[in-house]
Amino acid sequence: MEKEITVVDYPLPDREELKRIIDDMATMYKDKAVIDTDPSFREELVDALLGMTQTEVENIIARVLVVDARLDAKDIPEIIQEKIQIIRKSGVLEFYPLNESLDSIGGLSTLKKWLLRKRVCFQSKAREYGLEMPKGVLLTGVPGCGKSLTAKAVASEWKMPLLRFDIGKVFGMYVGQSEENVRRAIQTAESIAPCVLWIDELEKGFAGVGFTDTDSGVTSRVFGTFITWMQEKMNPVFVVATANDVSKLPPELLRKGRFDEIFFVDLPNAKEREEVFSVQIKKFKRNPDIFDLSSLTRYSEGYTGSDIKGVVKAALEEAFLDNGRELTTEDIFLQIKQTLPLSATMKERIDSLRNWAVNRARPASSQWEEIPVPSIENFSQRRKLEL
């Protein structure tokens, strides 16, 4: 019967068939309720509605004109949250909220540097000079250092969609039925555009391709379906993925046209852990003119971003337990002696990364000084003498 059969894809809808369907439900409607036709509005109602099918279309716009006869900008909103309801449904993909920025980032001078940069090739004019289509970025380096952050924090400052690919959610039970989510995934994304693609810890979903059998080659399908896409694809979608044990991802995933760089995540130097501090200090509305950044700097050696984050929410509790009184540094530095950073605890590991780094990432900060990373004995010794 397969000779018989012709198989059609239906792409969602784009820009123009939007519109044309916005016209189409302004003509059903127009004895029943208003449309605004201000161009601007237009653009944003289309922007909004990008990513769905034309009956999920039909029904949310009949939904509003039925609640106060009228389709406005302060419709907006409730169309994106139903857009998000809908897209989370496939259990593939999620949108996330755009309220990180790369101010609130620590340090990764050099990425943010090229980020920037990047934003500008997605201009028609750099079509027109020659340019290709910006295709992502793969982050990989020392957990906790902020390659997740920097996913998000692109998305906003680019002003784009941020959508979450969990690759872990693509294999289902039934035949086919993986190979399907992946390129559902794909076509979603790819009618959202222009968008950020957030693919968190990549290796989690293709460890082992090439070397391993045991699923009957679905996860070697799904991973060419993919490879394939970053290689060919046309489309405004910008990857950014990051991984923790890039030593796990198959060889092809990391040759050039693939991403446009690989970006390695260390340490942060002095210079960075001091932002960091900062960074996080201002999120807990604290001013950090007032602490000792120097001297917290100096005594976390060998700290991440996230071992920042956790001392200073823990300094804060324990500051609000002892009476809500203020915050000082001397609790930070209290914190630091009793946190044991992922640096000591993950040595041998960190030192690997690095060593795969040396020829193969570009590093993410400007002056890739080399971090000591201390053992735990040393932590243990260090703190007993402070204590």
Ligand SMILES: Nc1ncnc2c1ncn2[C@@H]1O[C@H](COP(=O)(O)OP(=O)(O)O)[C@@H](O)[C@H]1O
The other form holds:
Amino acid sequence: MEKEITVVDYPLPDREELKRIIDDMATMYKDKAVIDTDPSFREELVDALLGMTQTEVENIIARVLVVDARLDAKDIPEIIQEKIQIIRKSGVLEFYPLNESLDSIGGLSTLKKWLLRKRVCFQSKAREYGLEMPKGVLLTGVPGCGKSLTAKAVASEWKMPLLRFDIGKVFGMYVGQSEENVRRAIQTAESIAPCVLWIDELEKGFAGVGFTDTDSGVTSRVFGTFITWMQEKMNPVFVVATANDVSKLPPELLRKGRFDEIFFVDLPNAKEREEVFSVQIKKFKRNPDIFDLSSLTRYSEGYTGSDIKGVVKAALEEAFLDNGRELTTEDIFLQIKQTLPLSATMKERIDSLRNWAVNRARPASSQWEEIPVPSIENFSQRRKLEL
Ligand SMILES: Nc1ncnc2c1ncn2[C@@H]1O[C@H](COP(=O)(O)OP(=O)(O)O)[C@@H](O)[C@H]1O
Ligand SMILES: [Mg+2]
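Provide the structure of the form predicted together with the ligand, given the form predicted alone shown above.
In what comes next, the whole complex appears, and the chain from above leads the way.
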């Protein structure tokens, strides 16, 4: 039997039903095995099981109990692995490995703080208190400054599965298939919730909705399905969408009630570049303290996070090829000298992104005083006022 048909078409047990199934199994196995009764573990277990059919739940619990006659916290990863299989089979979504954390992001302090707050509001306690379920965040801004990186980090930080929704793949060949694809992706995400749904480069899917009519309205209908879902969704699916070219996005998407917040991720300022150097040097398993970070920061104005990663990586390669000697600050300097930063080659585009963001997005960073090239006086003034 095709797994995806089960996932999409049959109602899956909700939290209450899962609790009942767990209790039934605990009774059934009471002479042979124990299911830990700690209430917070039980909640975690229910989270892990959400998205499976009753039969799958019974199978996995039975399987885990056989091993050591106990079902407790150590078994959660195995249960989550089971869910990963469900996603793989759906084909529309990709399960993404969790290998970043908020610590692997240099700068973007406002955005990071905001995410930590939302994490708390995302818990069921917040619902009992009367808060609405957070919907998600849209990250826009200069390419290479950490939008996709942040999307990846949120899920690991929140200890939730990360689903990448490839919006390009949604548009199938046959009439009706695209809408079916998007509905299926939404249902799959809801069935494995709580989770983070990452939609990278949103503009690639929804560019020009409402402006052109080249695909007989398919894009508009898919967009409509998505927007309605964003507006109404109650399940714990936190959407992290990224967009480089925001000007192409349909304005409806930016209205209140869709995303909780729209952030603008700008080029890193001096303090943030220092952090990015430190993070990137650490990623290559070197100790940042032995490098002259303040000089590196001074000479890398206008560099994106991605540019910084590039120079550290190139410097490391050069040092290795030079008889495998250890990496030095000078090696990185040399690479900086040879690299034209993205902002220099895209000055006009960056200016226009910043202009767009002035009244529409919140700055992801609170350190505006030292914004590197290119700069628009007015813009930094207004941003300061907004904080
Ligand atoms: N703020 C940052 N801190 C640390 N590394 C960064 C940062 N921004 C970018 N990088 C590095 O550059 C790579 C590309 O950045 P990415 O997040 O994909 O950019 P984009 O904003 O275009 O989505 C990241 O994987 C990371 O290695
Ligand atoms: Mg990206």
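By rigid core we mean the largest C-alpha set that fits within 1.5 Å across both forms. None of these values were measured; they are calculated from a predicted model. Residue numbers count along the first chain shown, from 1.
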{"item": "Core-superposed C-alpha of residue 70 shifting 2 Å or more between the two forms", "value": "yes"}
{"item": "Flag for residue 318, CA shift 2 Å or larger between the two forms after aligning core", "value": "no"}
{"item": "Core-aligned C-alpha movement of residue 59 between the two forms reaching 2 Å", "value": "yes"}
